[in-house]
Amino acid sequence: MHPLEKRNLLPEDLKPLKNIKEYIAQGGLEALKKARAMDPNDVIAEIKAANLRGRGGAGFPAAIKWAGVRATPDEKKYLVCNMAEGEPGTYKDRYLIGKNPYLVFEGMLIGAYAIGAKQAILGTKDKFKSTVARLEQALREFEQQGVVEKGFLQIHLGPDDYLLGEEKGLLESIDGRQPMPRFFPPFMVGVGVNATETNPTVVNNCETLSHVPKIIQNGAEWFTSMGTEDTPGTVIFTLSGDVKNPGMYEVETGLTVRQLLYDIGGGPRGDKEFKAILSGMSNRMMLPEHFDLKIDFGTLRNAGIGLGSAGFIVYDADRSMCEIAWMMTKFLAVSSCGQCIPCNSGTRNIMEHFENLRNGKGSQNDIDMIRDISGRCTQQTRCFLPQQASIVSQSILNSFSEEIQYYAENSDTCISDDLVVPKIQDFDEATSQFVYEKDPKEFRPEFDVLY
């Protein structure tokens, strides 16, 4: 283990827990017993004092979600764990579950108790076969040990859609429909809604809920003694791309980007320096000028970039940012669910203009049109996907203007054979290398009529 790593959630030796007996021997379920002996409001107060911020991307305080849903007069409330993990460059939730699936279930039960939930549901993708098997084994053991009555904890298996990870899309999938985001957020319209019941629902990320047992067991002061005041505790990073030591690393927040890249990541994979980092589809490109910033939600946001779900895709100086812009906007375009025309047409049009530049057929008009479309494709949409396309495209245009301008003025192409959208399928621990999925699916033919 590198000296800068701090393993609170991941096992110290990174050996997967084999069964619930091993989990209990390490102090597992003590936090749940402690929480159930507390007033639910005191449980929420402890999470608030710890300033636990969501690790799924936005960094929203978990206690605010919990308190808001608990305060509603509705009879039925739900807690949902979002483990869809479809973001390119992210594998930390599946890695965590592979090591210790018991922690997230204990966190879910504590959260469900705190808000007065009727049921707790973990949503993930059916294609994550090994992860699902680990979860199903852990759930059986929880029920066999009498930790939870049968049926209270459930696992929902959804399709391989990027928008399954959007919380409103996940709730739609749980309710038996396609993951096409709703208008209203989960605390207003939750699981199993009908004409008379809104069923307020808390949706938290897998890593977020895994922190909960540790906080309840050790206290908020223990948690806030690590990391920064803005973002206490630890974060699990997925470090991929042109870096020497790719993998998952749990560290205290407050580490600098440079320490993560060079001390833990080992520096560039080849002989070229780092050029940029994409830290999530909702964030602007992170440049070398940002490498001495401390890593927490507030610091990176104030610098105009972001932490996201801590999936850092690293690119060196050999990479074409025009090619990267085309790949990422294509990923978002094919991921659009098609409900909102500004998104569905706007994201595709942005991608098409980058495709012209990439293929040596571009002009200044393509750059102008990307700026124009990305400024208005975000209007009247149900989710953040078109904003993602706008942020990524404008960030690359602004940060690498000379490079993009070159392809507008010349007929050169920037097509790469070894550059892919890093949708991570697996991680080979023996070689410390990621296995990536094939290129993202093509456009849905049912929506081609819009064009």
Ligand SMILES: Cc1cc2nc3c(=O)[nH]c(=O)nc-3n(C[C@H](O)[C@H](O)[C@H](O)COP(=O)(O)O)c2cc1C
Given for the second form:
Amino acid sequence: MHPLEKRNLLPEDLKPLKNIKEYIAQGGLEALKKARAMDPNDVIAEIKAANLRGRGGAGFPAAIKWAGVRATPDEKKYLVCNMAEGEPGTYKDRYLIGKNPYLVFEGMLIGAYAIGAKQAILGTKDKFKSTVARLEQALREFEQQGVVEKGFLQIHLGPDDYLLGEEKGLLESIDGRQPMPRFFPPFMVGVGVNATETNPTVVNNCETLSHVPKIIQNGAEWFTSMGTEDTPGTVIFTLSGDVKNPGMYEVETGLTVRQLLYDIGGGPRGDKEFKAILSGMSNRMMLPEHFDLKIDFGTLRNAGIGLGSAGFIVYDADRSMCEIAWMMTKFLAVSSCGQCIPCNSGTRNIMEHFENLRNGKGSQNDIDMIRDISGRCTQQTRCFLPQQASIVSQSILNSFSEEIQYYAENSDTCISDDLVVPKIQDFDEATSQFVYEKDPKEFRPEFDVLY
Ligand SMILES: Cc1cc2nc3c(=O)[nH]c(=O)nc-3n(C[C@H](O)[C@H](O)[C@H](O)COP(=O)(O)O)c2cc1C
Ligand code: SF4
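Just the form predicted on its own so far, so send over the form predicted in complex with the ligand.
Complete assembly follows, chain above in first position.
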């Protein structure tokens, strides 16, 4: 283990836990007992004092969500764990479940107790077969040991769509429909709504909820003694791309981007320096000028970039940013569900203009149109996906203007064979290499047909 790593969530020796007995032997389920003996408001107060921020991308404080839903007068409330893990370059939730599926269930039960939930549901993808098998085994053991009554904890298996991870899309899927984001947020319109019930729901990411048991067990002070004041604790990074040591690394926040890339990541894979990092589809490109920043939500946000779900896709100087812009905007256009016109046509148009530039058919008009559409495609939309297309494309136009301009003025192409949307299918721990999905999605008619 590298000296900069710190394992709170992952087992110290990285050996997967075999069964609930091993979990209990390591102190598992103590936190749940402790929480159930506390007043639910005190549980929320502990999570607040720990300043636990959501690890699903936005870093929103978990305690604010919990307190908000607890305070609603509604009879039925739900807690949902988001384990859709659809963000390109992210594998942390499946990695964590592979090592220890018990933590997240214990965290869900503590959260459900704190907010007064009727049920706790973990939403994931049907295609994550080995992860689902791990979760199902752990759930059976929880039920057999009498930790939870049958039916209270559920696993929902959804389709392979990026929007399954969008919290309003995930709730639609749990309610038996396509994951097309609804209008109202989960704390207003939750699971299983009908004419008389709105069922406020907390949605938290799998890693967020996995932090909960140890915070309750060891106390908020223990948690805030790690990492930064802004984002205490640890974060699990998925480090992929043109870096010597790609892999999964749990670290305390507060280390610098440079420490992550060079000390842990080993520096560039080839003889070219790093050019840019994509730290999630909602963030501007991270550039070498950002490498000495400390990693936490606040510091990166203040610098105009972001931590996202800590999936860092690293590109070296050989990579074409025009190609990357096309690839990522195509991923978003393909993923749009089409309910909102500005997003439906806007994301596709942005992708088509990048395609012209990439294919040697570009002109100044393409650049102008991308700027124009990326300013408009976000209007009156139900979710953040078109903002993502806007952020990624404007960031690349601004930070790599000369490079993109070149393709507007010349008929050269920038088509590369080995650049893929890094949708991670698996991680080979023996070789520390990621396996990517071979067949990235094309435009599909399913959503349109159903709508
Ligand atoms: C298009 C899109 C995809 C998303 N995918 C995921 C995902 O796969 N997993 C996840 O936890 N959050 C995802 N999110 C963020 C969720 O909507 C939500 O903010 C998160 O689950 C909240 O959990 P947290 O507060 O614990 O971070 C996505 C958001 C958008 C806009
Ligand atoms: S903004 Fe786009 S992806 Fe989100 S709901 Fe509307 S059409 Fe679907």
